[in-house]
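Shown here is one chain on its own, the form predicted alone, set out as structure tokens.
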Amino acid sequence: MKIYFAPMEGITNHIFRNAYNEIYGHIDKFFTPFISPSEKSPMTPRERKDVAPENNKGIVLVPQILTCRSDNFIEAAKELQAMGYNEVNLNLGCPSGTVCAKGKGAGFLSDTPALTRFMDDIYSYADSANLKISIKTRLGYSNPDEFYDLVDIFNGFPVSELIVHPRIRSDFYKGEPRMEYFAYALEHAKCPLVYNGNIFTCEDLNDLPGFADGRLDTIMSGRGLLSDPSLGSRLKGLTSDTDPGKFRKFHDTLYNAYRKIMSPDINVLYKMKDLWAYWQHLFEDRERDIKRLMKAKKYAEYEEAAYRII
């Protein structure tokens, strides 16, 4: 089975990816938080730094692009190819209100004629440039039945992989994934499929359509892998990686790396607290210390609480 690490804006940057890959591993592909090209530039300096090959050594990385303009997509793809990337991913899943209001991410799913024209353009370019384009999508914008037409559209193009998060935009990340629609994709999609959504335990794999009979062999996880860094090895049936020393090394690697590039204290602590919002369930017996950690405003306060926990 292959495991992909889903992109999570503000969290799964190159510092996080390198630390995770070194300490836990077992990830077949990492996907970058989305690059949002504009008329002025295909990438911001921060985005360019995040995808720079020298900052992602030993990692199989797929840059993700968020746009509803094919010319901007192609310009970003050209720059990424110049860096050595032969695959990019189109974001059709982001449910953010500001993103969708601009017709991007999941907001693009509501305008299938425009989406089809967009895909005509980018896949024509991909064919001429020998570039793979995968897609990460939701079922639709406002109704899951939109997915039936979307599958027909995707089937008209050489999509290298279709990553399906079986929720609609208004679901955000709440409620149960709509598995019956992923089952439909297994029967009708012509390209390789990847399942994404609510994989937090090994048992969750058993509920996935196509997993038991081998039709599904690739999954993507974001919140699950972030909430429990040892999950990847367990999903692959390897050692549990529950050694607390490994988690502390992961924490310290991230903490020290952010201290080197960010200031003042509070900015680093905001970054670490974003991670602890996912990690805290691993330490349910340390609730008081976690509350102290979340209130910390200086390194000393943070460290006193963190090292009582880990």
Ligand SMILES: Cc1cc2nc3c(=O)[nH]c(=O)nc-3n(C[C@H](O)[C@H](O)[C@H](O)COP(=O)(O)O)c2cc1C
Second form
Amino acid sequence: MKIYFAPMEGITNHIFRNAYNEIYGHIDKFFTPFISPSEKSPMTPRERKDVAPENNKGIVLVPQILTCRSDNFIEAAKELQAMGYNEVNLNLGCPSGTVCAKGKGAGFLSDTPALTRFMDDIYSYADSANLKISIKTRLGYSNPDEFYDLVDIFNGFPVSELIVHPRIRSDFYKGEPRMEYFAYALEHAKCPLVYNGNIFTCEDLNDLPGFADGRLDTIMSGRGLLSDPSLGSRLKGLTSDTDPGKFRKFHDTLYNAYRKIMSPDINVLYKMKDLWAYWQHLFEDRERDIKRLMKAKKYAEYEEAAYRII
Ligand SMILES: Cc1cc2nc3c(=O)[nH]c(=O)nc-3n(C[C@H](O)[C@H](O)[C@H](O)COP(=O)(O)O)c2cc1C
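Mind pulling up the form predicted together with the named molecule next to the form predicted alone we just looked at?
Time for the whole complex; same chain goes first.
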């Protein structure tokens, strides 16, 4: 089976990807957090740095684009191709209010005529430029039954991979994924499928429609891999690969890398605390130290708490 690391804005940047890839590995593809092209420029200097091949050595990386304008998508794709990328991913899932209000992300799913015109444009370009375009989508904007029409639309284009997060926009990331709709995709989608959402254990994997009978062999995980970085090796059946020293190394690699590029202390600590919000469940017996860590304002306070925990 193949495992993809889900894009997570503010978290799975190149610093994180390099640390994870070096220490835990077993990821078949990483995706960048979304790049949001504008009329002025296909990407910001910060997005350009994050996606630059020299900052992602040894990593299979797919840049993700968030827009509802085909001209902006194509300009960003051209720049990414010039960097050496032969696949880009279209974000049709972001549930954020500001994104959806502009008709992007999950907000694009509610205007299927516009989405079809957009796809006509970008897949014509992809054909002429020998580019693969994969899609990461939700089931719909306000009703999961929107998915039936969306699958018909996607089937009209050479989608290189369809990553389905089986929730609608108003679900955000909560509640149970709507597995029956993923089962529908397995029956009706013509392109290769990837499942995404709430994979936290090996049992979650075995319960997925299509997994047991081999119709599904690729999953994408975000919060699962983040909250338990050794999950990837376990999902792949490599149970011996659970060295606890790896977590300390992972933590230190991230902490030192952020200290090199960010200042003052508090900004680095915000970044680390965002990660600890996912990691804390690994250390349920260290509640007091976690609380102290979350309150730390200086490196010394942070380190005192962190190194009592790990
Ligand atoms: C903090 C955060 C940031 C995210 N950023 C992105 C993003 O940039 N692009 C995207 O397609 N999905 C983004 N997602 C959604 C994840 O990629 C993924 O679809 C979602 O977390 C469900 O998968 P999981 O249950 O394995 O985490 C984000 C999710 C979270 C929680």
